[in-house]
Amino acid sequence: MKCYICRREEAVVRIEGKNYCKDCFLKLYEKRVEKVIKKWKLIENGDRVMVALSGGKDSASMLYFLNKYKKAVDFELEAMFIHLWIPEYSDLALEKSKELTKMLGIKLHIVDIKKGTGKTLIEIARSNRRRAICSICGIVKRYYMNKHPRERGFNKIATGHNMDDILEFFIKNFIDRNFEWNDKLKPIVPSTHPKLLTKIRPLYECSNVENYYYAKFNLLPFIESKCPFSKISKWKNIVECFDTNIPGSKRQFTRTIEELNFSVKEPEYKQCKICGELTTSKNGICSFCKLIHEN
């Protein structure tokens, strides 16, 4: 196969009807995820970016790539791992996070929520049996990715949601109506509280393929398998669709939904009784601590 940018026949991979070599792929992968931080000023001089680690490709690609990033920006970078205790799964990656930040030079904080709440997501989840344990793990990981990182100064946080991931919330979200979560899925949700970080999607543009083979040729260290409750999303065969049938669609879709605006009402924050940070609930006590403290 021959790659279609430099035209010799060492393709090794195909992207959207297309073959790419290794090296104009990853050219081509970086110059994608540098056009959406300068076109929506995603990292800026003098920021201070904490990276929300997974164990994955995504994450790992983001952090990655930030770290070459930082040779054009001067800003600060350091990641962070919330260790949900997983059996069999998240102290592989943890592990697959050490040696990704040993590799790169960078600065790995590690949020054990055993420490902070005495109890592993399996133990939160039994006491909460009305909600999926991934909504659980969802509501654990927003709370310590918005507090941790700001209680040590980080302007921004960085998370590793991919084009695959924001197509599928984008069309589920406007089946059920729910138009302002469908607001906040941009490449950057700026802070709108003192207590709220910036949130910011560098490979909102990038694929779950793309990711991969970035990690790859990279040689990063991640882990391949699924959390072992993780279920296949029903929306991904729809996402899936669209390149199968028309190339590039999926990316041109993803393209429309940033520069869609709902005009959804900013909801009204209160600090938390019990710990103080934001809540929007009635009864003044926020979703992590209801979890935690209501059982």
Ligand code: AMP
Contents of the next structure:
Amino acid sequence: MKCYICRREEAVVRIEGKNYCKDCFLKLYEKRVEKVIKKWKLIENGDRVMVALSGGKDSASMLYFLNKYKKAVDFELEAMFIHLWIPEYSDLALEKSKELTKMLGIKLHIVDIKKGTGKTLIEIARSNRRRAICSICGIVKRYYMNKHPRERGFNKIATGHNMDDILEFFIKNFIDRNFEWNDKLKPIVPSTHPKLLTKIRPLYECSNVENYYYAKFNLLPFIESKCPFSKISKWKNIVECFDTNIPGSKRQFTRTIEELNFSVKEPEYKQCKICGELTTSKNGICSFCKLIHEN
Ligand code: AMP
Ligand code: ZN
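Starting from the form predicted on its own, produce the coordinates for the form predicted together with the named molecule.
Every component of the complex follows; first up is the chain already shown.
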């Protein structure tokens, strides 16, 4: 089968019912990411952007693309890996992150949670049995993703959340009437407090498979195995149903979410009594400190 765009080369990927050769796919992917960056002003001259690198395909693709994007815009780019000490997973993910940043010549910050808290993720989970380990992991990651780059003068944190993640979060939150979270499901969440970094999601309109092929075709080192704690998500199947039935509907749905505005009031922030980071909790202790110090 020939490529849908150039009509010359053999097609190697099928996206939304159309077949593309490697070169046309790569160009299309980059054009798409660039469009999101420009439309939402994710990165501008003078920005200091920290990429949250997990070792997986999404953040690897993002870092590779942003490194290329530096030719067009003058900004600083570094990467951070949060070592959670997940057995047989974190070490491998760190290896891949080191390989990738070495290949691109980008500085890698390694944030070791054992140094910060004295505990591994599993140890934190053991003393917080009422919370699921994935929810604990989310709290720990969000904490360091905001604190570490901010303390080093960065103004933006970039994560590799993709279209499938966004759709899954959106549908789940929407059914739960959790409009507060959905209000923040945007390609950019601007800072509303000096202690909060601006969050950017350059891969907002790229799907799981697109990121996988982008990383593969560019020979990027990334970890292919899943975190041992990740469960099969039924929400993922629901999201997948959109494109299996109506090719292209996932992207259309994502673009609608981009434009939605739930007009939720910004919460009142306090500084955590223990660590000084921001919290909205009544007792003035942030969710990270609750996990680490209250058990
Ligand atoms: P997840 O929360 O695992 O779905 O990952 C979402 C995004 O968070 C990834 O694309 C990364 O940008 C970032 N991330 C996840 N795990 C880590 C980690 N261990 N260290 C740094 N960033 C991470
Ligand atoms: Zn705290």
